[in-house]
Amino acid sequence: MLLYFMPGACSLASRIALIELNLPFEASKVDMATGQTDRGVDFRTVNPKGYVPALAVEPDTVITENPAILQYIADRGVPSLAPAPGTIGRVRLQEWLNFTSSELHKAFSPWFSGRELTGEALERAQAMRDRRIGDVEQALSDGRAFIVGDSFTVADAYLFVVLSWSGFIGLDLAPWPGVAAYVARIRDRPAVRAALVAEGLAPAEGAA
């Protein structure tokens, strides 16, 4: 599998969950600027849609959206990243990827689009943002350890890379102190220091 991504984007789940399942995979990098990756491809002839992450599971074979993938990849592993097919826990685990992608992702994308955010529309922004990160808050209020279930799943990868944009726009989650110990707790899974490292996010164990 080839694992298209740009450093700390939502692409950086998709890798999570390759490494927690130990599954084999190259990554190649997608200058988001220029639409070419460090392979000298057209990316958009990967993906027309211009966006990671995709994964290229066969030559002619390139799933993209990230529910998608991140769900393909879950059911490669043993044990599986997702509760099994047509049972309530996948149901559940879908509830999560999507509310991140299509809510939680949303809410975070003003400080990311290149334009300045001022005024009323700073004031909207913060607002939702900080909605949906509440949404999180709740969910977490009843003491569980991961957002699906009793274990790590697919969901958590996503929804661990999307609440750690906050360092990227110097958002304190203090406010928010069971989102702030869930980011914690998933950021010190060896599979996700693994994943950080390997995107220049985090220095290596023993670097100076």
Ligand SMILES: N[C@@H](CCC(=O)N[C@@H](CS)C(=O)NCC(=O)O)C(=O)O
Second form
Amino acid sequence: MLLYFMPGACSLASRIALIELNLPFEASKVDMATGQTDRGVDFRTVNPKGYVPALAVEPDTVITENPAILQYIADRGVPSLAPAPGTIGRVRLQEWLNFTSSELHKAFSPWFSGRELTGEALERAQAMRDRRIGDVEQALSDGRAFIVGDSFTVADAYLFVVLSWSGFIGLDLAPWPGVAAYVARIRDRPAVRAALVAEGLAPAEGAA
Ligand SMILES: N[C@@H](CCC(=O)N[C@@H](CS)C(=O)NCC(=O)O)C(=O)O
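Following the display of the form predicted alone, present the structure of the form predicted together with this ligand.
So here's everything in the complex, that chain up top.
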């Protein structure tokens, strides 16, 4: 498998899942400014939509969209990183993947648009982002350790990545103590730390 990624982007969730499951994969970095990958490929020929993640599962079979890719990876693992298909648990997982994709992820997007965010537009964006983080806080208020079921799933990988963007935009998660504790807990997982190191987002173990 070949994962197309940008460091720290939502593609990090796929890398976390692949490492959690110890699945063999390679990774290719995409430079959105030039549209080229580090292997000299025009990324539009891989994903015409022009965004990461994209996962080549065979040389001529590329899958896109976080919820689809993450479930594909989850189901390659033993045990899976998702409840079994056809169960209410799988539906809950899909609810969280879709919420993370279409609500939470998009609520962070204004800060990564490259456009200056000021005035009323900034206030509206902040209100929506905070409301969606509040939705996660509400879900975690029952004391659950993971967002779905009682073990780590790909929904945690994606949710963690998006929530951790708070650090990039200078947002303090203190008003949401459940979310802050969740992010710290997930970040502490060896696979998550390894993924962060691989993308240059954390120092390697033992590095000064
Ligand atoms: N609907 C897509 C959205 C993916 C997406 O927003 N990817 C961002 C990075 S997190 C991206 O590649 N943006 C292109 C850019 O920054 O130019 C999915 O869920 O996979």
